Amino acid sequence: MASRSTQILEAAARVIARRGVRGLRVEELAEEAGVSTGLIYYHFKDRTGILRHTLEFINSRAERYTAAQDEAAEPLTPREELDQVLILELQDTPEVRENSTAWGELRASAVFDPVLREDLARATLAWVQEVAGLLGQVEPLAPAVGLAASAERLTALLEGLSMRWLSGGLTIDHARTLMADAVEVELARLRQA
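In the form predicted alone, give the structure of the chain above, and only that chain.
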């Protein structure tokens, strides 16, 4: 059984995905998680603490589903790992839909919330650095500045494709194709640098 704090964070991700950050009410969160409001305040102190920890939870969950691999399978090549980290953010599963929707809601709310903006900037930077590291494994002679720029473009594109897919503007297959094409373009650019 999940710990109480994990249970609350899972519920927070669901509520944020469904109602947005502005729609997150501690009472509703408590009901969704099946706990008391006092327990939520005990674990997270205040609404900002709930949002911060939910952002961390969403990032951890994304790392799990983008890094998942059968233990009996051969290790991935750097290119396969890069593709997996990016493409597996575009899966039509409840967990990925919820994660991506909650991330988009947190990103939109960060425009108006300086504390959330800082937390989201740190999380985004870590994601960009992860992708830049994978790009560097695929193209080890590429300059660091080029790797960082490519990672910025790919992660920003992925966020946009995810929102368009989730809102019905793109099919998931088309979003995945566009993402795969963008990876090819960025790798070609890095080879020329």
Given for the second form:
2 protein chains.
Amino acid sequence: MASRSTQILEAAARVIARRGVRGLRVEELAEEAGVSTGLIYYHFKDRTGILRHTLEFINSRAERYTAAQDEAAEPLTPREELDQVLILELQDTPEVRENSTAWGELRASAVFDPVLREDLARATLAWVQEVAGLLGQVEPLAPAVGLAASAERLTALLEGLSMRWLSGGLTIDHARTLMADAVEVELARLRQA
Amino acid sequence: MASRSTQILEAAARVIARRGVRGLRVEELAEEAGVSTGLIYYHFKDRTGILRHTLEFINSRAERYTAAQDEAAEPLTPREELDQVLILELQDTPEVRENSTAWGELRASAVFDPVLREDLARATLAWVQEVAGLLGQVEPLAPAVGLAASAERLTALLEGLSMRWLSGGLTIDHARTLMADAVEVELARLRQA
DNA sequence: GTCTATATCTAGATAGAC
DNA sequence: GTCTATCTAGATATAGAC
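Follow the form predicted alone with the form predicted together with another copy of the chain, if you could.
In what comes next, the whole complex appears, and the chain from above leads the way.
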């Protein structure tokens, strides 16, 4: 089932979570995946290729665990879905940790690497729009600009909280509480405006 | 006036802003500073030493430009000071960009480097407490836990917005608007609670 | 204190056997 | 497809002259 390529990409996600994108060494990846470096270069062109495919792999995996809720037994209300999208990213499970770490690395790398910016901007935009859409479902009377601004703040806050959590400055529970309160605050604001 | 060490550290700040902490190469630093690599190793033990001193240098520089306002002609109201502390970090000047970049790098590196976490946690705590104190001056009736939570959210949001700005996903003006609105929203919340 | 030249070391990448 | 062995490049760090 899981092909060799997939096995290597899963290992790469673990190594990135441990060492970061820029700390990933091909030799360590080979060890983690239980294969030789030679095999890695058989499956991927070069280190950059490994990175690109891993980021892609992680991205599709994130969509999967976000989407998984939609297909579950009982459909969620917009409000529940909003909480899911924002708060599911603050979970201390290996997969979420790997994804958050990789996202943070991607963000940090993009500061110095123009090539990465495009991918990142596209993914961010989609995410912001998703959140804005959900906010609009929860508060149908709120103006579009307000929804967009709230979505930008909430997603940016999530990134900030996520980094603090990953860098050990915040417990996951505290981060979730802060995030949940922020959602309340933004919704209250949208209700008033 | 500016010693050789300082000259090298200033150059290091510029290189870090351009390449990141992990992208800093000693040879490029030497070129930027207009000295030889040998001289750099005369002044600093090794690459890690350069990094540590540069981060320290940047940190003290950031305190200086934040504190500079306090000693200016007219004393600021707590509210003005609050805006200054939070919004001064969103400025497109070389120095602020260098500091923000370095801070983002420090945060991102700390995810993988336990040694950096302590410094970072200490600096973050001081910053959060400073903001909480200012919020308390603006809204004296607000409870301490509320002040702390608001300060944590505002500083985490600032980090998130700053990273988006640096990675090209947000204009500086838009980031400032979002930040300014967040301050309003948090103050409104503190007033109600 | 400062430079030039160079040794050393690490990590990415390839060749060739199986 | 997969491994072992190895080449190579890039970057850190040192030696020694001035």
